[in-house]
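Quick heads-up: it's one chain on its own, the form predicted alone, in C-alpha cells.
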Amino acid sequence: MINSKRIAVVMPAYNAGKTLEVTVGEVPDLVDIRILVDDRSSDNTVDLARRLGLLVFQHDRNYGYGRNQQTCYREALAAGADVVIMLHPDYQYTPLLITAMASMVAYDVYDVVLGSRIIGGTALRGGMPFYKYVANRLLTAFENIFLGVKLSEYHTGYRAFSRRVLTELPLLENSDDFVFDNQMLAQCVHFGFHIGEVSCPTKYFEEASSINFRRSVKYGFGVLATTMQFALQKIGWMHFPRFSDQGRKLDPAYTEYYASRTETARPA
C-alpha cells in the first residue's frame, strides 16, 4: 500500500514466457496485487505465471491488445485496486519505477502518469528502432497541438491509473489493436484528468516485443484519426461514444453486458 491505497499491477501478456520471470523479478514488494491476462499464448506464459504467484486470468482466444487491457484493468478493480499500473511483461520497461509512478497517483498528485521513453534521451540508446523514434515525436508533437496539452510522449506502454479514471473512462469504446492506448490518453484528456510524466529508459531487445512496420504504420493512422476526432468533438461538430459521458463503462461486477460478450476470460 501508499498511503493507505492498494496498489495493483496488470500485465497484459502474449507469448512473454521468456521475460516474465526477470520481471516479476523487480516488482516492488508494496504491490498489493498482481495480475497478468494472458491473451492465448502458444508458449508457457500461463504455467509460468501461476508458478510465479501471479494472479492470472486467460481469454478463450486472441482478442487483442486493447481487449487485454479491458480485463486486466476490470479484474483490478474487482480485486479492490487503488492505484493500477499497467506493466509490459517483456522487460522493456523496468518495473522499478513503479513505487514512483504509484506514489504520485495515490497521493493525488496526478490521475494519470506515463513512463516516458523520451525524457532523459534514452530511447534511442536503450534501442528504440529510429524510423520509430521519428514517428514517435511527430505524432506526438500533432497529438499535443490537436489535444492542447504538452506531453513528451503519448505512446508508451508504462501507464499508472487511478480508480476513478478507469471506472470513469468509457473504456469499452475503444479499439482492441494497440491504438488503444492513444484513445484512452485522449480520453483523459477529454474528461480533464491530469497527466503527468516520469522519465523511464528502456530496453530493446529480441525477447522485448515490438509490432512490424506494418502494424506501426496502421497504429499511425489510428492516432491521427483520434486525434480528428477528438478535435472535431471540442469544437462540436461530431459526437463519439469514446468522449461521451453514456460511453461504454468498464464494470468489475460483471454486468449482463459482460455475460453476452463473446470474450471469456477466466481465471487459469
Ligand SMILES: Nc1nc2c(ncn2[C@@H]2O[C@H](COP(=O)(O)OP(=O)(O)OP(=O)(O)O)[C@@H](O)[C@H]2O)c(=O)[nH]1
Contents of the next structure:
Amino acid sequence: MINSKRIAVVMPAYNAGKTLEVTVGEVPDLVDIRILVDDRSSDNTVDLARRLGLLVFQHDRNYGYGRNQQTCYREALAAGADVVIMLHPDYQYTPLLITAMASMVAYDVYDVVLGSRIIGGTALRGGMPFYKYVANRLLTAFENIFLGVKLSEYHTGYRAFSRRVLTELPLLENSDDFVFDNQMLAQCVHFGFHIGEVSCPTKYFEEASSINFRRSVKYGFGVLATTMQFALQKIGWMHFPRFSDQGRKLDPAYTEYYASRTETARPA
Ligand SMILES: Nc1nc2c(ncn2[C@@H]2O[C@H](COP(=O)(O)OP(=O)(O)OP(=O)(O)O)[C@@H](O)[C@H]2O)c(=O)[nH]1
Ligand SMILES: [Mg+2]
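Return the structure block for the form predicted in complex with the ligand; the form predicted alone was the one displayed.
Zooming out: every chain and molecule, the one shown earlier first.
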C-alpha cells in the first residue's frame, strides 16, 4: 500500500522461465497484488509463477503481447488494484523502481508514469541495438509533434497507471500485438491524462526477450499509423473507436466473474 492505495504489479509473460524468478525476487514488499498472465508459453513459466506465489492466469492460446496486457489490467482491476504497474518478466526493467513509480500515481501527482531509458542517457551503453535507438528517437520526435506533449520516449515497456486510466480508456479497441503499448499512450494523451517519467537503466542481455527486426519494423509502422489516427481524430476529419468515449472498455463488472473463476483465465 502507498497512501492507502492498493498496488498491483502485472507481468505479461511469454516464455519467461529463465528470468521470472530474479524479476519477482526484486519486487518490493509494498506491492499488494502480483499477477502473471501467461500467453501459452512453451516453457515452465506457469509452474514457476505458481511456485513463486503469483496469481496466475493462462490464455488458452497465444494471443500476443497487447491482448496479454488487456487480461493483466482486467485481472488487476478485478483484484481491487488502485495503482497498476506493468513489469516485463524478462528482467529488462529493474523492479526496484516500482516504489517510485507507484507513489507518483498513488499520491495523484500523475495518472501515468513511464520508466524512460532515454532520460538515463545509457540506452546504447545498456545494449539497445543501434537501429532500435535511432528508430526510438525519430518516432518519439514525430509523436511529440503530433500528440502535443513532450516525452523522452513512447517505447518503454515499464509503466504505472491509476485505476481510473484503466477503466476509462477504450483498451479493448487496441491491437493484440506490440503496438498496443503505443496506442495506449496515444489514448492517455487524447483523454487528457497526465503522464510523468522517471529515468530507468537500460538492460539488454542474452536471456531477455527482444523483438526482432521484422517485428520492430511492423511496430514502427503501427506507431506512425496510431499517430496519424490521433491527429485526424483531433482535427475532426475521422473518428476512431480507439479515441471515442463509446469505445469498448475493460468491464468493471468482471469482479463477479472473478469470484467464481478458476486460475485459468479467458483472454480479455
Ligand atoms: N503475450 C505475449 N507476450 C510476449 C510475446 N512476446 C513477448 N512477450 C512478452 O512481452 C515482453 C516484451 O517483449 P520483448 O520481446 O522483450 O519486447 P520489448 O521489450 O518491447 O522490446 P525489446 O526492446 O526488443 O526488448 C516480454 O516480457 C515477453 O515476455 C508474445 O508473443 N505474447
Ligand atoms: Mg524486451
